[in-house]
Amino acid sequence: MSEGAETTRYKTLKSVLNVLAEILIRNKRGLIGLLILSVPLAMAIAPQLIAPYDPWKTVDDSFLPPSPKHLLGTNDVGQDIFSELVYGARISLFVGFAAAISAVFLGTLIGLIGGYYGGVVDEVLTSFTDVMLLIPVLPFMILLAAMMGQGYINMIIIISIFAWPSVARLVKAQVMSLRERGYVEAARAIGVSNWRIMMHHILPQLLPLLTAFVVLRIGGAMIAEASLSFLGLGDPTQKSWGTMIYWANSSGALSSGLWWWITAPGIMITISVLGFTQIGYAIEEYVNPRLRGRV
């Protein structure tokens, strides 16, 4: 690779990342939702600082009620679950952003294939994209989370299998209209290889829009890291918002009166999803301007 591709590459990057600090800062919307996602972001860094107790080990008898000790009791095997609460934070925020960006990474290669050759290439991919839109995702997600076997990689797998389709429409759309620009057409005429014109003078200018992408797609994977969790199909050996849900309920919590148990880590979900929702919404707000007027 060249110095002048690097160099490129690197200034791109950096005005992403400018771009996106702008956001968050000056954006009442992307201001709101980093405030939000401070708490949980905080858990995921830095559990350790956090949780009084290790979230493994059994430190006090099991179903106690929330109190100064335990702020929100203990579980079944006498586990501090607020302990538990903050661990999962890794695990749950860490399948979102994964499962996240491998979708968009997919549907990001699909949509630029089809959408700068068209033609036969194009039909096929969008034959392909469109068969994927219509599959019922759940029911095909809990079959090959069944076939699968548990685990968390796994499970970023097969989320990100089923989240691609949509962002390879919308990212088609766009290099249709980048294709006919004129800086493609110049490099296009002096011998630049599709590859090269694609990936230096088309990505690029798709960066901000990929980002609000990758945001708003992170909550929906965490619902679904939560949903598959909750049916057993997560990775039992680690401690996620989702499998607390579901040890909790397999336990009886609500039965016996254990409401917390379950309706923190629901909680906690609900804060990161509406946290990344709002970032996402204010990066679309700067890629399209026309959205600002409705905010």
Second form
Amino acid sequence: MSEGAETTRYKTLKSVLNVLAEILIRNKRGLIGLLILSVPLAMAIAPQLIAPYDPWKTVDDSFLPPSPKHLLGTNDVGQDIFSELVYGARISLFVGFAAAISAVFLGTLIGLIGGYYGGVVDEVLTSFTDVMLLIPVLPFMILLAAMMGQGYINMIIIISIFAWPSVARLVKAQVMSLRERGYVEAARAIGVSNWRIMMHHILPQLLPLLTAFVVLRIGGAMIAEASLSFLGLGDPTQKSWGTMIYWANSSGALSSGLWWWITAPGIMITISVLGFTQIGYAIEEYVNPRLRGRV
Amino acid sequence: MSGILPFILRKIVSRVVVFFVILSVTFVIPRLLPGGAFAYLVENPNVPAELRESLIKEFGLDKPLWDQYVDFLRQFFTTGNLGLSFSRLQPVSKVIMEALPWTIALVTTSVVLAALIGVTLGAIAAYRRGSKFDSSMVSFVMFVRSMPSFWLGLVLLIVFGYYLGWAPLYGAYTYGATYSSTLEFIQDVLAHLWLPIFTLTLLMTTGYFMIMRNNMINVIGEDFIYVAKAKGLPNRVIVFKHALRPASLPVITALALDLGWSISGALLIEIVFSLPGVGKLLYDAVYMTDYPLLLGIVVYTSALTLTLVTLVEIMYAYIDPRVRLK
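Provide the structure of the form predicted in complex with the partner chain, given the form predicted alone shown above.
Full assembly next; the chain just shown is listed first.
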């Protein structure tokens, strides 16, 4: 990573656009990711323009098969499944994005402190991180979800609680090498406080990498949201792709052959995760060109 | 040279400490949150006063917190008991012990199959890097890894269960069936379990494939492979005889680190296929708000994960002495 150059690059709008073009258009993976993601993103941005019906209204008989009138048929209470799918994009993407940001925030904080201070502080934080990596995540998530109550904000909190450890590990490794750089030692020598060194001299160096971490973790968070929702722990007042699969499954869609009801939301989740992963890789390749062509 | 015994001892002690922490957390959480896990029971007007009294006594809710904690630990370490399941009115430990063998069977079978298949395919892909086989395998793996595991299970169930009729839609054996021999029972179980095992194996294989492929590509770039090439050994011998062993060692570490996730995945798959394992219990516990059962599952799955991870690590230290020094 070239020092300083990264940070100045982010300063003007023109160079921001240039960076975006480099990642999303000139990089093949990034372009593929962007194209794949355009569908769920369009749904999330303007559902009212795409969805033919109000997803909360009973518009027809229940359990209708797909037809030109109802592209994916209707559900158990006669709501249009395609419209549910379109409106579900916003909450699914939002939960994934918010949980990924929070997890990276937590992981960065812990990795930064551990990597910068080292010694006992690091040992305590590292063993805490290792424990979090070791435990069977699902039962713990379910326990918390059941106790905190259903709501998408709680869901974001729960997912980020269990998604930060891998970030902390990666950040710590980076910080440990940045800590030894000349300019950090110089700052320390003239008496700059530890906190200021971390925030002003180390963190900005990490920002490009952290962006990649966030994007790469949106997919995992979306899958976690879907899994919890599938278990009936989703937000009952919202329609997400996960809760759609839950309702489809608990209304017996599987044993009555209504396969489109189960598959459609899953396909949306899969392509979103795929899209975010590709863009995440493109960002990583931009930050660290040596990674190019690894897969 | 440090021996393997101090290593084993160190690992076991640290894992016991971790388990102790998890136990304490499961004690604290239900008592910490507003309302608390026991509110459902104690403040529920539908629970008769007598039953309430006896339940409060049973859980020791009238005692000071510290005494409750000591009781909780003493009970667990002497009898393995974690209280009574609200929904089944049976000891939590008994309910879980009945379900645990199914989960262990599902996880271990899939992990072993996935590791073997993933390592083999990963090695071949690395050996033929850039080939059609390699790039299509990588794309396929990326695609599978983007799917929610439970959803993949549902889709396979629709295809193989509902449409092709090759697998039953639920359960681990035919309910109410009588068997004339053990063999018949095993046949019936296999007919039910092949699809969940296939699903889980497919999901886990993708992870091992990616790790193996990356390791192999790195190992192929090392000096001793260069020497082997200089000696004029055929490519096939170099890859499958010289590079395979060093490249597959880190897969074991990954296997250990991923066990927590593997078990979580297995629980979800069990729920999709309605297998009588711990996953199903988890689902029921959520559905019935059965907190003692939920907490018990957390404790027992943690114990299972920690035990398996430690075993794998000890095995690894036995194979590769370098680890013991860390």
